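Coming up is one lone chain in structure tokens, specifically the form predicted on its own.
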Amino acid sequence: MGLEIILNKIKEYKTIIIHGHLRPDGDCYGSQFGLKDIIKSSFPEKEVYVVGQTSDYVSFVGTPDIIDDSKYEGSLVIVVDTATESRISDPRYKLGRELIKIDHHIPVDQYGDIIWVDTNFPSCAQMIAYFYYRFKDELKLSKTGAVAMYTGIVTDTGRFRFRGVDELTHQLAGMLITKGVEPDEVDFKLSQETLDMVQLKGKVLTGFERSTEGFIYFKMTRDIIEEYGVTDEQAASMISVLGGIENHPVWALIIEYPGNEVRVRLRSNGPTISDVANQFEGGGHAKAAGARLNSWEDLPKLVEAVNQRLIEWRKSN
């Protein structure tokens, strides 16, 4: 779609409210706060708000605003980094006059009056950075927004290690550095771990399970989360601990949230697994997806589905 349409809508509205997804990660925060800074720096007279849940992990990027319902009257709502409408944080996104969706995931719900979805971008924060770059003669950006977007790019690309990182990714990251980002400072903030987190990492490395076909997974139950005194967000970050183990190209962290909600964080450095996630009320990228189990009793079905995918993948390779 023409990005000029989005820019013109931003120019048109006095109040703009930016939503993300439930349990926000670095890319969600980077997209939200990066876009807020671009709009506010470029058009100081506008009211721009970021709403939704908080994230301790990337809290240095910004703090969501607390606003009344009345702010939505006649407003433009922008939802970033959220493929599924049910995962939008704060249901008031429906109260605005118009809705723009900006996302880099495989489309699930076609919500929004204006939609910019491009799965070629490895992070939504890179999309926002590209939006700024595209109109840099008209727009402004401060160090605060640059740090937000750089953080989003770094976290969603595994610090530039994941598939999808290309020349444009590095070009835009370099542009953000020229705006004041100190890469070592961002890396230091993202690398900090509590003693509880280090001990939990040991638990994950010694307690994961393996399937017959090379699927590694760890069951992060409420008991474990409470025993180690970590937040749900910190527990979910343990997905990275299981990646890169030889002969185990697919891995997952299965997390039990309050209310008996069981979510799956599924990753691969081999076969496509997004369609496997689709079988379990999920979706995402080809090799990084999320899903949901109705209960722990559904876990064997997930393991079998991943096993089947691994068998098919090995036959085709």
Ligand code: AMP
Given for the second form:
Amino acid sequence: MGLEIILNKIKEYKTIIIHGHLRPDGDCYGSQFGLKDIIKSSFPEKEVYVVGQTSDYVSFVGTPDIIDDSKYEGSLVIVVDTATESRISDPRYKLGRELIKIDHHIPVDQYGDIIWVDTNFPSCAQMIAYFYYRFKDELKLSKTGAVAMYTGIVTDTGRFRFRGVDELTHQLAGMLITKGVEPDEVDFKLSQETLDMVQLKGKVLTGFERSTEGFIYFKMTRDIIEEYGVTDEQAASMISVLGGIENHPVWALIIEYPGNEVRVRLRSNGPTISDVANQFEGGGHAKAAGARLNSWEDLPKLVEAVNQRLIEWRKSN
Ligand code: AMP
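Rather than the form predicted on its own that you just supplied, could I have the structure of the form predicted together with the ligand?
Then the entire complex follows, led off by the chain already shown.
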């Protein structure tokens, strides 16, 4: 789609409200605060708000605004980094006059009057950085926005390691560095670990389970989260601990949230697993997806579904 359409809509509206997804991560924040900064720096007279839940992990990127419903009257709403409507953080996204969706996930819900979805981008923040770059003669960007987008790019690509990272990713990251980003500073903020976290890592590494077909997973129960005194967000970050173990191409962290909500973070460096996630109210990318279980009792069904996928994949390889 022509990105001019999005630029023209931004120019047209006085109030722009930017939503992201539930439990925002670095890419969600990076996209939201990056876009806010571009619009505010370029058009200071506009009112631009970021709304939604907060993230402790990337709190240095920005703090969401608390706004009244009345702000939505006649506004433009932009939702970033969210494929599924039910995962949009703050249900008021429907109250604006027009809605734009900007995302890099495999589409689940086609919401929005204007949709820019491109699954070739390894992060949504890179899409926002690209948008800025495309119109750089007309748009402005400050260091705050550059840090936000750089944070989104590095977190969603696992520090430039994941599939989808290409020349453009590095070019745009380089462009953000010219706007004042100090990579070591961002890395330091992202890499700090508490002692509790290090101990929990030990628990995950010694307590994971394995299926017959090479699916590795850890059950992050409320008991464990409370015992180690970590936040839900910190507990969820343990997914990275289980990746890259030889002969175990699919791994997952299954986290119990308050209110008996059991969420699955599913990853692969072998078969596609987004369609397995689809079977459990989830979705995402081919090799990084999320899903939901009705209760722990449904875990064997997930293990079975992943096992089947691994069997099919081995046969075809
Ligand atoms: P996560 O494990 O939460 O980082 O999710 C991995 C990817 O899957 C992200 O890109 C999410 O946006 C997506 N995802 C997670 N949960 C769901 C869900 N319930 N429905 C659709 N997509 C999801």
